[in-house]
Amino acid sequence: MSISYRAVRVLPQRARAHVWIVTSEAVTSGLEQVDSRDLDNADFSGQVGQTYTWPVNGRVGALVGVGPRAEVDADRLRRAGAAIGRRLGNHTWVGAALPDVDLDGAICRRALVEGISLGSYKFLTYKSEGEPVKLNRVDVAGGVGATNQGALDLGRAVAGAQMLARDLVNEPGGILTAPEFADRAAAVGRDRGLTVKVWDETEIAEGGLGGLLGVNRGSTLPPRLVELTYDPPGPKHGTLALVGKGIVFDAGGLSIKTGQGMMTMKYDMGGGAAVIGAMSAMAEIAPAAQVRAFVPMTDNMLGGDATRPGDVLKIRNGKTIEVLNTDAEGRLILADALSLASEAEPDAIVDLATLTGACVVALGPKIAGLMGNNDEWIDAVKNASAVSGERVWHLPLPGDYTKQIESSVADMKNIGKPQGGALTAGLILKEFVAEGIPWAHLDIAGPSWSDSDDAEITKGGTGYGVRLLIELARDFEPPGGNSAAESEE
């Protein structure tokens, strides 16, 4: 599916439909395209998502709310324009209008492109009777110009690389395989002008990549790492360094999950398909700043050679981990690739990985935990979440704590107690990047999944962190000042 947009000043005559995105005062106050009448017999209030179509003209009328005028934020415009993406995907051709509101245009119209398009999205590859989206013009009114059709191009471009995101997450796990990701992925980066640098088994074994090959033993495709670099064409305004999980398919290993437990686990690459989402998009965002991307990848499976619970690997800075329980085995291919991000001295680091359970039991399938060690970094982090409406909440990483990843035959252990493990998971991680570099780290285990359609979320995998990744990247000042100190509670 692709959509182009477009500014223009009125709604285009010829399009198949006009959609009028109107707020909850305006809906009271009386509207000239619509009987006042048939919203009331309809219940359409304007309230967020609503939407009211009818024909006219052998055309098709649409009124979409966005709720009271006050609270209009990009969210709601976001919310929006999925409602215009699902119940006006049939057409062809859509021109819309922007609701009278006091939000900055630029936002207004790369949250409503942004939401047409995921709001569209459907993953039809496996289906022999998929219906495809027919929509693929969108006529944004309101004005023309640079400024405003750039707002839509760089709408269209995030939202373009969070479809890709969510492409790679919902192939299965037996045709997206590591050698089949990584060639996906540097392909992405070929075409889209990157550096790409694959690592193949035996590069991973002669670099000391312990972790990622503890976790591949049980496997009998080989493991991969990918490298993507984007260089800015101006001065270098520092580096950001993006680290994704790529578990490609995890059955636990030896500790094996139940049945039901596996049923999804083929989105444990979401952290990784985020990373190469962002990275996909970089060229035309054209951030300052220079950003590098590493994403191990490989399955978890239970093959005769598998990692045994009690083995020791040793990770590529060096330290060594006791593996006690092989399905915590995010952590050990992070262990690996951070150490890496690390040697090339970026500015700061930002990982995500679908980690831990644990953080869905604290805030639900919505919000990613989001941990670090530089308190001006995770306020950046935050900034970009707001922007971006991918919700994250800030969890300590308390240094009391690591006594329970104490080992008595390795440097740690992958696991702590039951409670708070996506903290000790957190500390786990920490261990691998180099000191003086700020850090991050976004427990995606929650909202990279979703079982149902929700706005601008689709069944499936969401693509969750990539909207973010951007932002950071857009936005990226390195972080000054000392890192935060640790919590002793």
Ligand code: BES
Second form
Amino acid sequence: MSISYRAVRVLPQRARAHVWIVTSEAVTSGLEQVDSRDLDNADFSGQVGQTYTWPVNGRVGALVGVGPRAEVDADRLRRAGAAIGRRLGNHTWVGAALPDVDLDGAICRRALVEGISLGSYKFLTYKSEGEPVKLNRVDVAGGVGATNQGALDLGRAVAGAQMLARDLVNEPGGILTAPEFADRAAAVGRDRGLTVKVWDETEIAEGGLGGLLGVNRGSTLPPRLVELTYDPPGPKHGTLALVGKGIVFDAGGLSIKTGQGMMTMKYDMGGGAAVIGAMSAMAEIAPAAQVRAFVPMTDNMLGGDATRPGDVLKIRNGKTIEVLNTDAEGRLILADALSLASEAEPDAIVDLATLTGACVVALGPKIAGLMGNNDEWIDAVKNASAVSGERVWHLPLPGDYTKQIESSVADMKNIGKPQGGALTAGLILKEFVAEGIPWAHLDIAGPSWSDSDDAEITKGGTGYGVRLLIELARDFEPPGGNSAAESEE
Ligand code: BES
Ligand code: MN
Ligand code: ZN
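Alongside the form predicted alone that was just displayed, please also present the structure of the form predicted in complex with the ligand.
Let's see the whole complex now, leading with the same chain.
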């Protein structure tokens, strides 16, 4: 059940819980709701992450801290929202009051709503005794322009899209097979008024998608490629292409992973899930740009006729790749998808992929590696990231490292040296983006999955990237700049 949000002037008396989001200054100067000695005793000083609750005749009062006034930003309000979602999710109706801060009221309301929805997210499909969240109504008061409903609706749409991505990622690989993933993506697309095209195995073969076919060769289940298109109601302001890696389970192929290494590999479609999630919100967000999504889908298994190390695959754009490690499969299916996306001649491409363990080593579990061929477009991704709160870090695509992927039998091989693996993966992808198209690549191997709950993130699939993609689409400007340039630091 999803939560509905309403902008109100004052907290409704009848809500089951009242929560005030407070700065540390507000606590110091004394709150009318609670005796300051009780707060002292509970060590509540309004710092970020702190909560305090008390009973009020059958209902609940709560304080959630956001720290010093000057430090309050969207991230902190999202985090406060998540605390509300987690602590008060067992109440049906909550009234929440925003703090008195200098931040734009719309930004506050949107972040709060994102936090409440995302923080109360649960994946209960396979729990026989799981307790669904009871919270279904939140009234939000306070902040500049307090009665403006728009920011609440935006936050709710964005969070809904991200939770759809989480649901897809959390679904086991044996259930969300490629055909099933495609069916669900197509159903979402039709439901949200998008144009849907699903490539089946025959079309994939006839279309020359040799990377996708090669990775799929060890599987008993067929591959798919899903295309979703959002067309704006008015005149279109450019075209943005989204590409997402959709490996529904990565066993590594014949270059098999360890048992430990494949334990979480159902999340190897986190990029594809983020793209589908973002597309699900397009009609509601209504950007002025056309947005086109391309998600190649397969598992990476080890059947008797699986692609062997040494095999050569021919990608959609005609280039050939010698496969020396079948576990470097994401780049093979993305090569086809980026070629296809390029054929649509978009004004910019962004791809999301759980591509390399090397990127997780470099940046840890919370930050995505950002690479690309156009500095203006890289900046646009950084700006979207700053708004969405999903962190990115720009990594180089060093031209001289291209030597590492030279092959003696094909146009390139699919692996470089063990060090700097995120960059060689990026360099391979770059070969499949047509000349002159601004392109950005996000290696989301770290942030697409979480081992624990943390602020708005919940354990398991995180839906990382959905908010960033929506932000990119929302005020899309076709980038200029020189896309042939190697964006070397
Ligand atoms: N899906 C993995 C990358 C990955 C690893 C994602 C850990 C999330 C967590 C990818 O297909 C892969 O196996 N990459 C290899 C590439 C190597 C063989 C060049 C890797 O990172 O080890
Ligand atoms: Mn792999
Ligand atoms: Zn993979």
